[in-house]
Each structure stands twice: as structure tokens, then as C-alpha cells.
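Next up: a single chain in C-alpha cells, the form predicted alone.
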Amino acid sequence: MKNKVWYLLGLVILFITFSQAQEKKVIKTDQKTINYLEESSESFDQRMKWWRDDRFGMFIHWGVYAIPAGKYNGKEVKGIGEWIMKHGEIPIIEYEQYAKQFNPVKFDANEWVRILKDTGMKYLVITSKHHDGFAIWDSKVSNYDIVDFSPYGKDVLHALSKACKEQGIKFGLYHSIMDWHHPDAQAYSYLKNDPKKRTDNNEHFAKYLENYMKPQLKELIDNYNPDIIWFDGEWVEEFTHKQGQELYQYVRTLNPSILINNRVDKGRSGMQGMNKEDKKYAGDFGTPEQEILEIASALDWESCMTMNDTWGFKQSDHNWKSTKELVHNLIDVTAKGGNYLLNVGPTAEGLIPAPSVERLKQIGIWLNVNGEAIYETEKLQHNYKQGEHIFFTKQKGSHVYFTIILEKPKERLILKNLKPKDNSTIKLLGFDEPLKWEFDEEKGLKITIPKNILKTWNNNSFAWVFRVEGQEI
């Protein structure tokens, strides 16, 4: 009897052990089968939908570099503000002194998000860690962060992610692959002032990637649930194409629905930002920097641009683009099927500069009237523009087209590629009065604009939008 009990007990233990082994085996097998680099087009389109619809977002470059604000040892340092550590050849121990002064007591997450939302922007991407290696969240992987290393002692990302969630804004995080501070990843060719710490040993960078960068990314995704991870600094020689693919896979494993730009890998072709075609590179969208694609693209892309010349705050940079130019950029990008990520560089105190706020407010006023020509639109199949000053967009899933004109029109506006629906109404957004029109197969669509409306065009008009229900020809 005793032997039988032991026999039955042994069978139970064997069954449990076998079941656990099978469970582990299934989990391991499932993990192997999920290759996010081989995502179906249906799944990709579903994941990208909100981003394609939103069109317009705010980029924020903010960190320790706002303290020197372009000056080192009393002298102006050439180049963009957030690169002052490299361009000024500032030793790490000296740069850390700026970090110990970083105390943005005027930072208000709700105010930043309110400004963004009033502008008509739909998502935010902020530098969680730039090339200088300083983190603006409470990292447990390192104490080189805003909570442990600076007098401020508060988690900026927690406040911003909470404000975005409460105000219905998608939340994204920029994260630098390059790191001038970490001993295993000090972008060796960039820190000329510290040759002892430079190395060409790729093993050091691989160690940094596995033991430092990936754990920090896991913190960011687990704690702040970002909708986007926006990588940069992928051009360092020590970072490889294989590591880029693995990094993309790693981040998607942590959050399968997250969006990741193409700088996660080595495919970006310079500032033009789109991937080269010599091999398969990871990344969900291209990233033209400080430029707009010359022609429309079938691929997803986002043009990131500054309002002045620098990304991070630089006291001496007053070369501000006009609101008109910024609105026209948004229109140009949208008509070509892209997104527009417009940057602000807050001060060390935590304030968005007044010239930025002024322009954002004016953009918001324009979008409040004309936003339906921007959001949830798509590019036309044939011609996205007519001449140099007329652009077109199409409302998704409908027969509604928008003609966006950048310069004051004449009394007769002639359009070559739109045919209105019979007996339909054409309207100029912002005006109640329907416009007279006539269509000829050879001459095109002629819209008559009354003189009383033409007189209202002024310096703050920026662009007019005509709503046409019909079809593209």
C-alpha cells in the first residue's frame, strides 16, 4: 500500500514537472514566433493609424544644456545649444556641475501641455536623455538624473506623462543611443578632450547597450507607457545594424503597440531622413531633419524642425521663423503625406520661450478654423499641389477635398484636378457664404471669390482653405 502511494505521488510530481516544462516550452516558442520585423501590413496600418491621423506634434529638447545656454567659460560656443558639451569640449566633471545646478522651478507640466493642445498639436515627444547622458526621470539604473543628481529632485516625465493623459495628448520619448557621459559609450570620436576614455572596442558599447541603455528603456516603457520611442545618435560607429534590429525587437516586446522611428537602426540616409534601400532596416517612419521631402512619399515620415536655429535653448539664437513659414511648412508636409514635429527648447527655469509661445498661439488660431484640412487627411493620388502656392489634401474615407492656397488669390481661382459633385457647395473655411463655381472638362474648376471676402486677407491669414466635395481628376 505504501509503495502504491509513493508510486501515485511520483506520477503526480512527474505530471506537474512535465506540465511546467511544457508551459515554459510554449512560452519560449511563442516568444520566438513573434518577430516584429516581419509585421503584417494590416497590423502595421492599425498601429500607425492614430499617428497618421494626428499629423502635428511638439518636439521638446530640454536638459542640462539649458544651463550654459550656448556659453562656456564666458564665451559663445558655436553650434546648436544641446551639443555644447561636444562643441565646447567640456570635460565630464565640469559638465556635471551644470547638472548639479539644474533646478527648473518654473516648470509646469499642465501649462506645457495646455500650450501644445491650444496650438492644435496632438502628440508630444520630449528628450528623456540626450547625448549628454543626463536623464530627466527618476532612473534606478543610474543616479545621473534629475531626481538624484540635481537640486530639483522631481520626476519631470511623470508629471508630463500624467498631464498628457489627462488632456488627451499622445506621449512620446526621445532617447539617445549615443551617450557622452557613460564610460562604456562615450561617443569616442566626439570627446576629443578626454582621449584616455576613448576606445574603439565595440565590446564596451555592447556592454553599455545591454546593461545600461536597455534597462533604462524598460524603465521608461514600464513607468510612463509612452506611445512613441524616438531614437537618435544611431550614427556612432560602434552601433551596428544588427543591434538596431535587436533594439527594435526589444522595445516592441516591451510594448507591441509602441511606434519607433527609423533612427533605431542604421538605415537613415543623412538629414533627408528616409531609409536607404540596400537592406531591410528597422523603424516605423522616416525622420527628415530641418527639411521637408521634395516630393510626396508612399512611406510614413515625419519632418522634425526648429522654430529658430537650435533645438536646445540657446540664449543668443533669435533667428525665429515667422508664423507664416511655420504654417506653410505644416501644409507642405501634410499635402505630401507626412507629419510635422515642431520643436521648442525650454529655458533652464522650465519656461517655453516667449517667441515660441507667440507663434504657437497664432498657429492654433489658424488651425482652429482650418484644421479639418490637416487632421485625418491623406495625400491625393495624383497631384498634391498646383504651381507653387496651391496644395491639396483629402479627408480620409470621403469625397471631401481641400484646396489650400498660400498667397492671396485673385477673384477667379482656377483648379485643374478637382471636379465638384453636381449641385454641391464650395466653401471657404471661416466664412459662411457659399462660393459660386463652374466646371469645364477642359478648363477645370473656376471658383469665384467675392470682393468683400478678398478684402479680409491680411498678414495673419497665412493660408486659405476651400472645401470641395467631389473627385480627383
Ligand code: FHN
The other form holds:
Amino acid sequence: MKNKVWYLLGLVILFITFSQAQEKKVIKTDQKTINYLEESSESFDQRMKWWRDDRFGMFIHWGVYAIPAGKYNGKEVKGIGEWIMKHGEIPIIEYEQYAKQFNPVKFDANEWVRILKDTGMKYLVITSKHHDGFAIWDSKVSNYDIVDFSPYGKDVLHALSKACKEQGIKFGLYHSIMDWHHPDAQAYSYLKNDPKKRTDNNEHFAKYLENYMKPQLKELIDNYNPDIIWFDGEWVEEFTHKQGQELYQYVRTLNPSILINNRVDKGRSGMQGMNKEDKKYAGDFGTPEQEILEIASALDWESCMTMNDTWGFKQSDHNWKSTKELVHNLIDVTAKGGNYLLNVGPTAEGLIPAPSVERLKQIGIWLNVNGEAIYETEKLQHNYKQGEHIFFTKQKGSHVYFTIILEKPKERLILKNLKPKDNSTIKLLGFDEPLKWEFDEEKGLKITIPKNILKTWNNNSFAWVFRVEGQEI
Ligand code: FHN
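Switching from the form predicted alone: structure of the form predicted together with this ligand?
Next comes the full complex, and the chain you just saw is listed first.
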């Protein structure tokens, strides 16, 4: 009898072990079968929808480089602030002393997100780790981070991701593939004072990717649930196209709905930012930097720009763009079907510089009146602009068009590519008075702007938007 019981018990244990193994195999097989590099256009469009609709985001370059803020050994260091370790040829051991001073006591995540929201921005992308290798989150993979290595001791990304979630703002992370601090990254051959390049560089870099960068990405995705991973520093020769494709697959496997820029792979052609024609390169959107595409693109793209000349804070950089220029960039990008990622470089204390805050506030006032011409819009099929100072956008899924003029108009505005619906109303956004208009097949659409409206145009008008219901001709 006893043997029978043992025999039955053995059978039960065998069955449980076998079914668990089967289950694991199924999950494993499942993960293996989803090849995210072969995504259907429907699935891609669904994943990109919020990003395309939101249109306008805040880039934040913030890290240890805000401490020297462009100066080293009492001397100005040329170039963008976040490259001071390279441009200043600062030895790692010395740069780490800056990290030991990083104590942004004035940092307030809710205030940053409030400023972003009041600007009319809909998403944020912040440098989790820039090329200098310093992590602004509490990493368990390394102690070279804001909690273990700096006096501040608090997890900035935790606070910021929480504030974004509470205020309905999408949260993105910029993450540098190039790493000047990690010994195996070796790509810090960018720093002249490095030991001579190893011959087995690529093996070391592959180890850094697998044993350091990917584990850090996993903790970022698991703990802060970012909506975007914005890679950068992909140009280092040690990083290969194959690794780029694997990296894309790895991140999407961790979170299938995440968006990833084209700097995850090797397809980007310079600062123009779009992938070389070859479809084989990974990445969901192109990344023109400090420039706007000359013409509209059928691909998704996001132009990232600074407000002055540096991404990371630099105390001597006062070359601020005017709000007018920033608003015109947003309009230009939108009319060509792109997104605009506008940068701020907070100080070492954790404050967004006042000139940036001023401009963001003014942009917010303009978008408060004219945002419907920017958000949830699509580019026109043919003429997204007329001349150099008139742009057009179209409300998604409707026959509503927006004519955006960048300069004070005359009393008669003539448009060549729109035919209003019969008896429809044409308005200037921000004004209630319907405008007189007439349409002639030859001459096009003529809108009359009354003098009492014309005289309200002032230096803070930046651009006017006319709402026209009709069709593109
Ligand atoms: O080297 C970086 C630079 O520091 C900055 O982060 C820009 C912004 O995207 N990207 C690289 C330069 O192309």
C-alpha cells in the first residue's frame, strides 16, 4: 500500500515539473517569436499616435557638467557644456570630484513639470546618463550615481517620473551609448589623456553593453516606466549595426509600447538626423539636431534644438534665441509633419535658467490661443507653405485647415491652396469676429482683416492663425 502512495506522489511531482517546464518554454518561445524589427504599420501607427498628436516636448540636459558649467581650472572651455570632460580633457578622477559636489538642493520636480505644462509641452526627455557616464537615478548596477556618489542622495528620476505621471505628461529618457567613465566602454578614446586604444576594444565594448548598459536600461524601464528611450552617442566605432538592432529588440521586449529614436542603431546620417534610405536600420523616428528638415518627410521625425548654444548649462552662454524664433521653429516643424524637442539646461542647484523660463512662458501664452493648429494635426498633402511666411496645418480627421502667418498681414490675405466650404466661417484664433472672405477659382481665397484687428499686432504676436473649413486645392 505504502509503495502505491509513494508511486502516486512521484507521478504528481513529475507532472507538476513537466507542466512548469512547458509553461516556461511557451513564454520563452513567445518572447522569441516577437521580432519588433518587423512591426506591422498598423501596430507602429498605434504606438506612435500619442507622440504624433503631442508634437512638442521638453529636452532636459542635466548632470554633473552643470557644476563646472563651462569653466575648468579657471578657464572657459569651448563647446557645449555637457562635453566639458572631453573638451577640457578632464581626467576621470578629477571629473568625479564634480560628481561629489553635485547637490541640486533647489530641484523641484513638480515645478519643472508645471513649467513644461504651462508651456504647452506634452512630453519630457531627460538625460538619465549622458556621455560622462553619471547616472541621475539610484542605479543598483553602479554606484556612479546621484544617490551613492553625490551628496544629494535622492533619486531625481523617481521624483520626475512621478510628477509627470501625476500631471499627465509623457516621460522619456535620453541615454548615451557612448560612456566616458566605464572602463570597458573605452570609447572614451575621445579623451586624449586616455591610455592607448586597446586592440580588443570591441570585445570590451560588447561586455560594457551586455553587463552594464543593458542592465541599467532594464532598471530604468522597470522602475520609471519611460514612454520614450532617446539614445545618443551611437556613432562610436565600437558600437555596431548588429548591436543596434539587438538593442532595439531588447528595449522593446522590456516594454513593447515604448518609443525609440533612430540613434539606437547606426542609420542616422549626421545632424540632418534621418536614417539612410536603407530600411534595415532600427528606430521609430529621425532626429534632426539643431536644424529643421528642408522639406516634409513621410517618416516620423523630431527636431531637437537648444534655446541658446549649449545643451548642458554653461554660465557664459547668453546667446538666447528669441521667443519669436522658437515659435516659428515650432510652426515650421509642425507644418512639415515633425515634432519639436526644445532643450533646457538646468543649473547645478536644480533651477531652469530664467531666460529659458521666460521664453517658455511666452510660448505657452501663444499656444494657449493657437494650440489647435499644432496638436493633433497633420501636414497638408501638397503645399504645407506659401512663400516663406505662410504655413498650413490640418486638423486630423476633419476638413479644418489652419493658415499660420509669421508676419503682420495686410488688409487682404490671399491664399492659393484652400477652398472654403460654402457659407463657412473663417476666424482668426483669439478673436470672435468672423472675417469677410471671397473665393475665386482663379485668384484663390481672399480674407479681409479689419483694421481694428490689424492694429492689435505687436512684437509678442509671433504668428497669427486663421481657421478655415474647406478643402485643399
Ligand atoms: O553629443 C551629444 C550632445 O551632447 C547632445 O546630447 C546632443 C543632443 O541630442 N546630441 C549629441 C550631439 O549630436
